[in-house]
Structure formats: C-alpha cells, structure tokens
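Shown here is one chain on its own, the form predicted on its own, set out as structure tokens.
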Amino acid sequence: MAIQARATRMELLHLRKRAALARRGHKLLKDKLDELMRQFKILLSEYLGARQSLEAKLETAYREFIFARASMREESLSDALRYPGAVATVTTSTRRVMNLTLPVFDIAMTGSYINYGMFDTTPELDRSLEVYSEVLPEVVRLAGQEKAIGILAGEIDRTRRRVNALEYILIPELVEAVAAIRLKLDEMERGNLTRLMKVKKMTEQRREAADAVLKAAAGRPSTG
C-alpha cells in the first residue's frame, strides 16, 4: 500500500528523514543478519561434527549391548542394571551472541557406572556401559547446541523478514512518496510562477493604461 501524505514541504522533510532512518536501520539489520549467519554456520559446523562422532560411539555402544544381551540371561541383565551406581548432574549456563542468550548444558558424573558383580555379566556389558558413560556428556552438550541452533535460526528468520520488509516495501514506498510530493510541489511552484507572471503582466498593462490616461490628460488644452 502506497504511503498517503500531504504535498507540503514539512511532509516532504518528514518523509526524507524517515527514508534516511529506514536506510540506516536496513544497514544495521543487514550487518546483524550477516553476523548471525556467521555464528550460525560456526555452531552448525561444530554440531554436525559432534553429532557424527556421537553417532559412531553410540553405534559401538548399541552393538556391545546387543552382544551382552544375547550372551546373558534376561534375569541377570535386569539385575545388573536394576541399581545404577553413577549419578549425573546437569548444569546449565548461558552465553551471549549478538542480542541472544544461548543455553549451554554440561554434566558432571559421580560414582561408578559398574554396580554389579562379575559372575553373571559379560565384558560386552562393561564395554557398552563404558561407552554410554563417555557419550552421555556429549549428548547433553549436543542438546544445548541444538537449542542454540534453533534460537539462532528463529532470530535469523525474523531479522531476514525485517530486512526484506525495509528493502522491498518500506524504503521503496518512502522513495515513491517523496518523489510524488516533490512532483506535486514542482507543479505547484510552476502554477504559482505562472500566476505571478500573469499578475505581473496585468499590473504592467494597468500601469501602462494609467500612464496613457495621464499623458492624454496632460496634453489636453485647458479651457476658461
């Protein structure tokens, strides 16, 4: 929708200020978008590398656990895993990126993950639990990275919409409104100039007519 504005110099000055402000805002938002994209690429690269490493370790843990389950009786496996000996404590913190607060998750492990006897268990179970204990901190950190990526992606989307709104809607509308007002003011100035020239011509004609009357009266012979 085109901006509706009165064709006055005050309105023209106001729209020019708005256009200049919109251009500055567009530049700032564009710089912000570029920095957000840079941070997003860095975080995404770290996340993909960590996820690839985590998936490889989890595949090893799953395979060892399947071997352990296949070589142990169901009752023995349930008894071995019934009472966990390790306690995981998740801590949260934040870090700032631009105007965003991104979460950082970390975990601390206490106790031993092996809380069973060796008589009815297999080495595959020990190995699988060992890998699980190693990957658990990575899983927690990865969850924090996923949340941070989601927050960054949302802010990038909002910022991009604002940049596009300024670049393709508001600034062109302001430029168009300024040009329309400038055109109307020029037309009004030309109209005023034309009227002034007509008034001046009429004034000169009246002056010439008055001068002619005065000259005629001065040349007329007096009587009496």
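Since the structure is predicted, the reported quantities are computational estimates derived from the model, not experimental observations. Rigid core: the largest C-alpha set superposing within 1.5 Å between the two forms. Positions refer to the first chain, counted from 1. Compared with the form predicted together with the partner chain:
- Once both forms are fitted on their core, the CA shift for D106 between these two forms remains under 2 Å.
- Core-superposed comparison between these two forms: the C-alpha position of A56 differs by less than 2 Å.
- In this overlay on the rigid core, K198 has a C-alpha that sits 2 Å or more away from its partner position between these two forms.
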Given for the second form:
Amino acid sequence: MAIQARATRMELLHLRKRAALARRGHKLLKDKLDELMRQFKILLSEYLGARQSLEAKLETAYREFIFARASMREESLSDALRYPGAVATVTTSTRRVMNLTLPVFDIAMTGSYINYGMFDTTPELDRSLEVYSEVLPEVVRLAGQEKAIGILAGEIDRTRRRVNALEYILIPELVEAVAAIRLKLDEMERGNLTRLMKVKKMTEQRREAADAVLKAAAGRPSTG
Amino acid sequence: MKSLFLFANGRVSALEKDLLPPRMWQMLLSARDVEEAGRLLADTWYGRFLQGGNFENCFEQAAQAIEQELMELSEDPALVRGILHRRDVRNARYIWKAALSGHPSPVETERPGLIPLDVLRSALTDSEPAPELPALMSRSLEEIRSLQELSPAAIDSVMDRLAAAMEMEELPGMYPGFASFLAARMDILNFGIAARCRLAGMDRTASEQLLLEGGTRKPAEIAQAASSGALPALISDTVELESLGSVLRDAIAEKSFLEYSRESERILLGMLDTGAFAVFGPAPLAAFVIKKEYEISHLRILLAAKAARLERSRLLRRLPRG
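The form predicted together with the partner chain is what I want next, because the block you gave corresponds to the form predicted on its own; please supply it.
Complete assembly follows, chain above in first position.
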C-alpha cells in the first residue's frame, strides 16, 4: 500500500529523512546478510565434512551391529545394553556470531562401554559399541552445529526479508511518496505563480484603466 | 535296554535329513532379497512354522519343536537338563541382574527351560535354596550375594562362570567325542574373550577374571598369551584349533571377528558332523540339537543381512555356509 502523506514541505522533509534512514538501514542489513551468509557457508562446509565422516563410521557400526543382533538372542542383547558402564556428560556453552547466540555442545565420557558378560555376547557387539562411543562426541558436536546452522538460517531468512522489504517496498514507496509530494508542491507552486501572475496582470490592468481615467480627466477643460 | 538310545538315534538319523543341505544354503545366499529367501525357506522344514513372513516367530517355534523332539527321544534326563538349563541360566542372569541392579520394571526373559521363572525370582529373597535350583546355580547365587560390589559387571562375571560350568558339567558326561567338542567350544570362546579384552584395553588381571574354565587351555595361560601378544601362536598350538591362528591374528589387527566367528563355527560344525560319537548313547541326539541351534542362528544372520541389503561378500565373511 502506498504511503499516504499530506503534500506539505514538512511532510516532504520528514519522508526524505525516512528514505535516507531506510537506505542506510538497507545497506547495513545487506552487509549483515553478506556476513551471515559467509558464516553460514563456513559452518555448513564444516558440518557437511563432519557429517560425511560420521556417516561412514556409523555405517561400520551398523554393519557390525547387524551381525551382533542376529547372532544374539533379543533378550541377551537387551540385557547387555540395559546397564551402560560408560557415563557421558554433555556440557553446553554459547558463542556469539553477528549478535546471535549459538550453542556449543561438548561431551566427556568416563567408564567402559563394555559392561556385560562375554559368554552370551559377540565381538561384533563390542566393535559396534566401540564405534558408537567414538562417534558419540561427534554426534553431540554435530547436533550443536546443526542447531547453529538452523539459527543462522533463520536469521538469514529474517534479514533477507527485511532487506527485500526495504529494497522493494519501503524505499520505493518513500521515493514515490517524496516524488508525489514534490510534484504536488511544484504544481501548487506553479498554481500560485500563475495566480500571482494573473493577479499582477489584473492589478496592472486595473492600474492602467485607472491611469487612463485619470489621464482622460486631466485632458478635459476645467469648468471652475 | 533303554539307555542305549537305539530308537532315539535312529530317529535322529531321520531328522538330520531336515537340516538344510549345502545346495539350499547356496540358494539362500544367492537370494536377491529377504522376501526371496523367505520363499526358499518356506519350501524347507521351516515352512511349517513360517506364517506371515514372521521369521523370529518361525525360529522360535522351530526351536520349540526341536526341544520337544529332544524331550521325547532322550532317555537320559541329564541330556535334557544339559540343554535346557542353558536357558535357565540365561533367564537367571536377566532376572537376578535386574533385581540386584535396581532395575525398576520386569525384564524380558526367554521361555523357561526346566526352572519356572517364579522360582528364579523368589530364589533371590528365599533364605533356603529352592529344590528346583541346581547346585551350581545355588552356589552362584550365594557368590553373587557375597559380592562386595554388586555391579552388573560383577554379576555378569559370576553368571558367565555359571553358564560355562553348566555347559561343561552337565553336557560332557556323555562320551569323550562330545566332551572334546565342548572343550573346543570353550577354548574358542576363551580365545575370543581374551582378544576382545585386549582390544578393549583391559589389563591381564581383569581379562583373566573374565576367562572361563573348561577348555583345554587354562585361563591363566590364555591371559598370559594375550598380554604378551601371543594369542595367535597359542591358538595355533591348541588341538582342533590349529587353523585359527592366522584368523585370530587378522581379527585382532582389523578389530573384526567376523572371520574368526565363521571359522570357529566351521570347526565346531565339522566336529559335530564327523565327531566320533558313540552310536549307543545320547551324544548323537545332543549333536543334532546343537547343529539345529547353529542352523537357526545362521539363518537369522542370513535373513538379517538380506534385510539390511548387505553384500554377499560381507555375509560370507561371517557365515560358515556356502
């Protein structure tokens, strides 16, 4: 919707100020968007690399686990996994990127992942748990990265919408409103000028008429 | 003379025809997917238990049918005890460990063997041992009660020893051929445990405590070999297991025991097939039951691998068939 404004000089000045502010804001937001995109790309490339290596390791673990699960009775497997011997402590902190608070997760593990009897369990279970315990810190770190990417993506989206709103809606509307007011003011000025010229012309005509009357009166012989 | 097992072993000869032949294993291995493997399996002895493609249910029913045959054919209660008490030991492990570790809800158990689950549950609180509990189990329960640190790992250690003792004391009384099979199985298990402990970074004392009695090699001997990196050499010097030296070496180096499990089971199946079991005794029946157990285990592995679309080469690294 176009900006509705009274065609006054005061309004014109006000709108010009708003347009200048919008342009400055647009530039700042555009710079912010560029920096956010740069940070996003860095984070994304780190994340994709880590994810690829994680998936390769998980594939190994799943392949071993398939054999462990098939070789063992379901009850034995549940029993072996029911009492974990390792304790994982996740610590959370934050870091600031472009005024955004991004989460950082870290994990510390204590104890042994093997906490079951060896008689009814298979070496494949050991191997898959070993890989799972190796990849757990990566999974947790990746969760932090994934969340950070989500937050950054949200902020990029919001900033882009603001930039677009300024670039394609507010600034053009302000420019249009300023132009419209200027046109209106120019037109009013021209109207005033025309009116003044007309008045002047009429005044001159009246003066000329009055002068003509006075002249005519002066040319007539005196009766006194 | 009942104890000669004449009828039972004649029946076992007939039943052995139900074991899957090598050609069927080849066909199962070549199956494109789990559905095709299921269709092939439906044409075998397992077909009668296969309803709605539920393999777990099928194998459970197949195992029950085998046990039924065992109980009908065995003229020696020791054989039935030896086979079925293994499941009682597993159930005891689930129940006792959960109760003593403060697990809040009831845990999953297998079908009872010869001891009802209620007896296993109440054994923990009863002051007098229940008459249904074998002496070995009562002793293990006492040992668990006297543990200073009642951790799941400590309970597991006692239960592992109980499982090994049950197997080694109840089953091998039935002729030397079968005893050597069980001793080889215990050796294979012990070498595997020692290698697993080594890979998990356990010290010699800790790994020696996990090793089980009953094999031809003493736990201390195996633990010593594990700590000095001589496990492959020691297994190469062990009767029946000579061929496992290089396999165990590769397993430790690659941290993958698929080939070790495959070759071990190949040796054990070979011992069951060609073992010098006395014809007039319970050993052929016991051998048949154990062969069927291996077959079910291998089918579960095969179907799990097919369901997960594992490549045939990887499946063949684990499966001693085909």
